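Shown here is one chain on its own, the form predicted alone, set out as structure tokens.
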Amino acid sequence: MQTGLLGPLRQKIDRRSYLVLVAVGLLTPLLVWWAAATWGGADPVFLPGPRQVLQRVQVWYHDENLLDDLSISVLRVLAGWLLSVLIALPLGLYIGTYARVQAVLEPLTDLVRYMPAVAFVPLIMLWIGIDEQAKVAVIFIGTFFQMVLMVAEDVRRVPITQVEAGQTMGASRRELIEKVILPSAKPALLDTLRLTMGWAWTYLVVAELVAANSGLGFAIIKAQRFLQTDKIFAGILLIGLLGLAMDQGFRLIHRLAFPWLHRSA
């Protein structure tokens, strides 16, 4: 059977092969951008090369505190998203557990995560303050109406045989939650909370325009002012590298919590 250049439909592939193709994934953009900033005459103002940006970094660790903008960044996220957690999950599980509940909440969900969390600043600032409530509020918002209709919908792809068949058994409404509805939904509301990490760390940098002094946002934003490129490309960087540790970390408790999911066919 002839499989061409990328290979098998849907089919697992062998962990050296993927391990190969996961550094050819992120070193070839490393080398595009190498070769643009060394051969493409771009002035290093507007194109850093990954030397400047990597001397940049140790700069800022040494001299600017970078260990504390890290930290303080990290919680703010984490803030921010478990709060979202807390609320989003029982929400999100009503409504995709009772039509009713449903009918009144999921169309204003709906309404309102189409509304940009950087709007909600000004309101923020206002109604909060400035202080680290308001960083960590612009960070709830950005997740939590998403999160809500991910959980919602994670439910609801919950067969109706299961529900049915605990039905059939006695169960009463709360063990049917607990002892059906919930387990079936575990593998998918963990990525769902995987997935809404990632936003929270998008929304980061509009969380740090809140009159921070501090965090990785900030620095990209006062890098701005002085054309520090090589400090906001490190920045975004350092950004990136963390959502990537957080987000493999997740990959990791699900392959560990559901196993039988990740198994070769």
The other form holds:
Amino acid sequence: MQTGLLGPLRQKIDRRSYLVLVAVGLLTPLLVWWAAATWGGADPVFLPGPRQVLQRVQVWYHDENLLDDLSISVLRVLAGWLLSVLIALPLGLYIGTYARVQAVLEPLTDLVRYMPAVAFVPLIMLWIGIDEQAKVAVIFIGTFFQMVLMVAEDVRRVPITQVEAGQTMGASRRELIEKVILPSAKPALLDTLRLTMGWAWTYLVVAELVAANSGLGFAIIKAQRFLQTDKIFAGILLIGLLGLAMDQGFRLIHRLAFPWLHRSA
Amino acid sequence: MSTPVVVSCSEVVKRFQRGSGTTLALDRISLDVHEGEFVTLVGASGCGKSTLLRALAGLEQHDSGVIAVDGAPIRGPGAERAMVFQNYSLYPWLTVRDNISFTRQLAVHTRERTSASVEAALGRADALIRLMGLQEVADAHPNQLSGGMQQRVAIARALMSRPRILLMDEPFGALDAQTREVMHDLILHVSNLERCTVVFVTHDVEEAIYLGQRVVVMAPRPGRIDGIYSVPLPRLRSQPMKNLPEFIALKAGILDRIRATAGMQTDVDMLAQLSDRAHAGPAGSG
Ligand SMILES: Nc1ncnc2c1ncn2[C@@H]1O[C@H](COP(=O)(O)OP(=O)(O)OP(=O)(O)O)[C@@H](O)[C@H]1O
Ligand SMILES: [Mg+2]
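Switch from the form predicted alone, shown above, to the form predicted together with the partner chain and output its structure.
Below: every chain and molecule of the assembly, starting with the one above.
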């Protein structure tokens, strides 16, 4: 059968071709970047090459406390995100389980969700100041409301027959939540955690753009002031790589925690 | 019937809100099911079979009338009334064995925590696994099993805590014909061995007669009992019985009633009209 460049529709490919294609997908932009920087004739202030950026990372590491910037940023992301998780998980669980709670809280959450988190920044500075709490608050506001709604949806997606089967086996309300709804929703919940972690990184930069004197986002802003384009590149790439690493970590946990979902035929 | 009544419905009424009006899904249903009996419910689509079964399970609240188990009116779902659904009711995160012994995680079934009771439960899970032919897949997860195997697990899980009554809503509806026949003989064998009382919903008349000692035929709009038929066959059934004249006659009789009550006639009229129009073609439409 002729399948063309795209291959067959919705079919798995073997591991080797997968890895080759991943490499192609990642290396091509790198090559294009390198070629454009080398032969494009652009001023390195506008477009630094990969080598220059890499050297910049080394300088940053040795002389400019890269690890400090990195760790404070990771800490902020984790703090804001964890705070969201701690509140969003139980709240979403109740919204998804009880129609009455849903009626009270969901429209409100939906409304706040559409208010741009960035616009809250002046208020946050007014109310909380410019300390660490303020940065955590920006990340929290950016992720929390979306997370609540996604958790509620994950819980609602638990097939009703699974719940009803539990009821006809004599499960109490609490047992239904603990032994049916939660375990059934867990894989979807972990995916929600993974996705919201990505957004937390986005809001980290917002938080650090506003008021900070450390962190990757702050470093990017400072580099702009000194026209260190290579450092801007380095900062963006580092955030991307960190995000990717965390994402892969979540996927690994998913595979280890829910092996029955990942058996390939 | 000599055995005592396990489940009794009297004058059970259930309405559903539908837009501005209401659907009378159950119109004063009265029915007694006796200990150890296998009762099947058939009828045209929308006649209220599922609604009645779900009311018996306590999953659907009825508006008036009484549903009683061993004389006591039910209030919501209860472990003495286990239910087997058509599909998607197994817990994909648990192995087959853990699905079957799921009730052991629930407080109602584990008040007694003696080692003897734990051992008895383990033995029961093993016995059910063997009875249902699940030894090979006991440690697999449900998504690795065929539809037929999954329903075996669902039945074993429902039987685990020795319910007073087993409620089944088209449990074999999604299976192919051959698998279904195997499952028929299996459920008959198991219900005999476990001496359990079964109420079984199906839209397949042959299935209803082959499995049931009594067949309850329901009719739609409003949902009601049209007639109850005793099946003139010994309790132990075998596939060749489907060719017996009394089987065939009963099947024809019940099918007639279902057709008569389902409003099939109007459908036939409409089809005839439609095909007339189609045959007339574009010339006829001018
Ligand atoms: N949750 C509901 N809300 C509104 N109407 C309902 C609901 N459940 C059932 N009904 C209506 O009640 C009537 C009986 O439905 P029920 O599902 O019990 O029929 P059934 O005999 O099981 O049909 P089928 O053979 O198609 O499964 C139908 O008219 C149906 O539209
Ligand atoms: Mg039905």
